[in-house]
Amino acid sequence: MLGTIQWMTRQQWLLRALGPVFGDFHPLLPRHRDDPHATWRRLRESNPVYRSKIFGAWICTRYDDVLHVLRDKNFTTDRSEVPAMRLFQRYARRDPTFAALIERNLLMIDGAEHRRLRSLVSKAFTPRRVEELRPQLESIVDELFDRVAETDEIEIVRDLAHPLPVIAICELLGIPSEDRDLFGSWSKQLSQLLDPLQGRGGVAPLRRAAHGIFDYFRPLLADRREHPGDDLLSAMLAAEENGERLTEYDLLSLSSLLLVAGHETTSNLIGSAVISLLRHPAERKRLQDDMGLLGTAIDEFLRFESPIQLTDRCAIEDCEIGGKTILKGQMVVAVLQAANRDPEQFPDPDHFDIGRTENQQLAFGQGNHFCLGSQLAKLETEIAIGALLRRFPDFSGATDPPAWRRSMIIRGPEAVPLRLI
């Protein structure tokens, strides 16, 4: 069934014909991918808590409403009672490995179990451990730029934004360098976890990736138990709280999630950041003249073109948002990107300002499910953008990418070709 739906989302003639069924929210057409901000602005101004019948969900586009959904305990990431998820889980449980990938990752569980798992992972995935990666990441970025320096050209996504996060996660987990290409392939297949509609082939790519990565990690985990190292896998194995430790399936699912979420978020953030600098030459020069602004610039990159456009929650009990009644069991979509350009929260929200200090952007979410890898994504982007500006200050390129990712959830350019001199 998923394969059929994926095929339908690629048929633009069909999607255009179904326009009246989609109503005011039709995020699968090219015009939305090219400029999603127009869609979010229209909804935020005319119908900020919009009921989409075809998606079976409420769409929230105001900052305060999005923040409420992300923080309020009445909204859960446990989607097990949603009809589509129940059908999917029945299929997945025929394959325990695939079921573990879907059901045991932090994006799908909530409550006490989520707190337990996140607490254990947080003991291993500390800010100190991430910051210790800085010298390695700086060396990796320099190496990636060295490969293209003599050609005077670079394609940012292929040559930098795509490989860097995979290498970073492999370094963090203690994966041998010769196996990085395997992880890049698995990450591409696992990206359907974040947006099932963007893929091809139904659930088959997810199943292949689940089996591939689980089969790879099982002997590696056994080795780390016997010979612990200074890496995240060893730290997760050692993490303990109230006498409990992470199970093997927990470790396998968490490692898979770190790979795909860390890769997708950072890759798209870096690609979009370069596009933003090309589109705003005055702000680019301002950053080149004062690299101390990199910290606020990264928050502005995240606000201006959020790599994850939206997330969803399920209502535990009947409630009200913006004067609309949300019934128990209904899905609510919190549009992070719409919130990040809400003029009630951000003065002049469509103005790109690398020095914006009042910037409580929601690109990494909020509440209990705030992105675990946010610091790593920011560190990689800081190093990548800083090195690009220092090494190739005169780079140039088109202000519009050849195409944006074909997804209503993931936002990033397919490619960003640059001339380096």
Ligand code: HEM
Given for the second form:
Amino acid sequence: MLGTIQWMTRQQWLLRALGPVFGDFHPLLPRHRDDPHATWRRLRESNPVYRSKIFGAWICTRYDDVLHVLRDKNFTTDRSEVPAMRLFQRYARRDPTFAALIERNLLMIDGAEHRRLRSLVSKAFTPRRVEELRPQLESIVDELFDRVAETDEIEIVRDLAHPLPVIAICELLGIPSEDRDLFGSWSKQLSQLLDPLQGRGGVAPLRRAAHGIFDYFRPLLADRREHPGDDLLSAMLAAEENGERLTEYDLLSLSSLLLVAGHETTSNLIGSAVISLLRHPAERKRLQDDMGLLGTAIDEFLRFESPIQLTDRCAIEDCEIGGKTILKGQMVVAVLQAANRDPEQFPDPDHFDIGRTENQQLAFGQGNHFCLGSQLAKLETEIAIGALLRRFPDFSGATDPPAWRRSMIIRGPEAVPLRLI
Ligand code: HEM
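Can you return the structure of this protein in the form predicted together with this ligand rather than the form predicted alone?
Once more the chain from above appears, this time first in line as the rest of the complex follows.
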């Protein structure tokens, strides 16, 4: 069934014919992919809490409403009562490994169980552990640039933004370097989880990757239990709270989630950051003249082209947002990218300003599910963009990528070809 829906999302004639059914929110059209900001602006100005009948969801585009949905306890990530999820559960009972990957991850559970899991992971995934990765990441980025320095050309996504986050997560978990390619290919397959409607091949590639990754981790976990190292996997095994530890399924699911949540997102942030610099030469020069602005520049990259455009929640009770009545059990979509360009929150929101100080951007979400890897993502971007600007100050390239990712959730360029001198 998923395969059929995926096929339908590739039929432009069908999508155009269905235009009236999609109404003001038609995120599957190429027009939206090329410039999602136009859709978000239109909705925010004309109908900021919009009922999309075809998606069966309310689409929130104003900063205050998005923040409310992410923070309010009346909105949960537990989607087990949503019809699409019930359909999936029936299917997943036949494959417990695949079901564990989907249902046992932090982004799908809520309440006490989420607090328990998150606090155990947070004990292991500390800011100190992330900061300790800095020298390794710096030398990895140098190595990646060394490989292309001779040719005077680079394709940023393929040569830097795509490999770097996989290497970073493998380093963090203590995965041997010879297995990185394996992780890269699982991650590519699992990334379809971020937007299954626009993937390819139905459920099969997802199941294959789930089994591949779980089969890889099982013996590795047993080994780390016997011989703990100085890595996140060993730290997660050791983490304990009130006598409780993470179960094997928790550990397998969490390790896979780190890969899924941390790869595509960071890769797209780096790719979009380079596009933003190419489109705004004066801001690029300002950054090159004062690299001390890199910290605020990264928040501006995140605000300007948020790598995760939207997330969703399910209403626990009837409630009201922006004068609209949301019924118990209905889905609410929080459009992070629209919130990040809301003029009520950000003065002159379409102006790219690397020195913007009042920048409470929502690209990493908010509330109980705030991104666990935000610090790692920022560190990788700081090192990658910093090295590009220092090593190749005269790089040049087109201000539009050949294509943007085919996804309504993920935002990032497919490729960013650059001349380095
Ligand atoms: C630019 C890069 C990244 C962006 C834009 C991003 C964005 C997000 C967002 C928006 C959420 C919240 C989703 C929701 O509320 O429904 C989230 C959660 C999460 N992220 Fe990230 N992320 C990034 C990088 C990373 C990295 C590098 C890791 C780990 C290696 C990571 C791990 C996670 C995890 C585990 C969660 C779930 C937290 C929870 O539910 O308690 N992310 N991320």
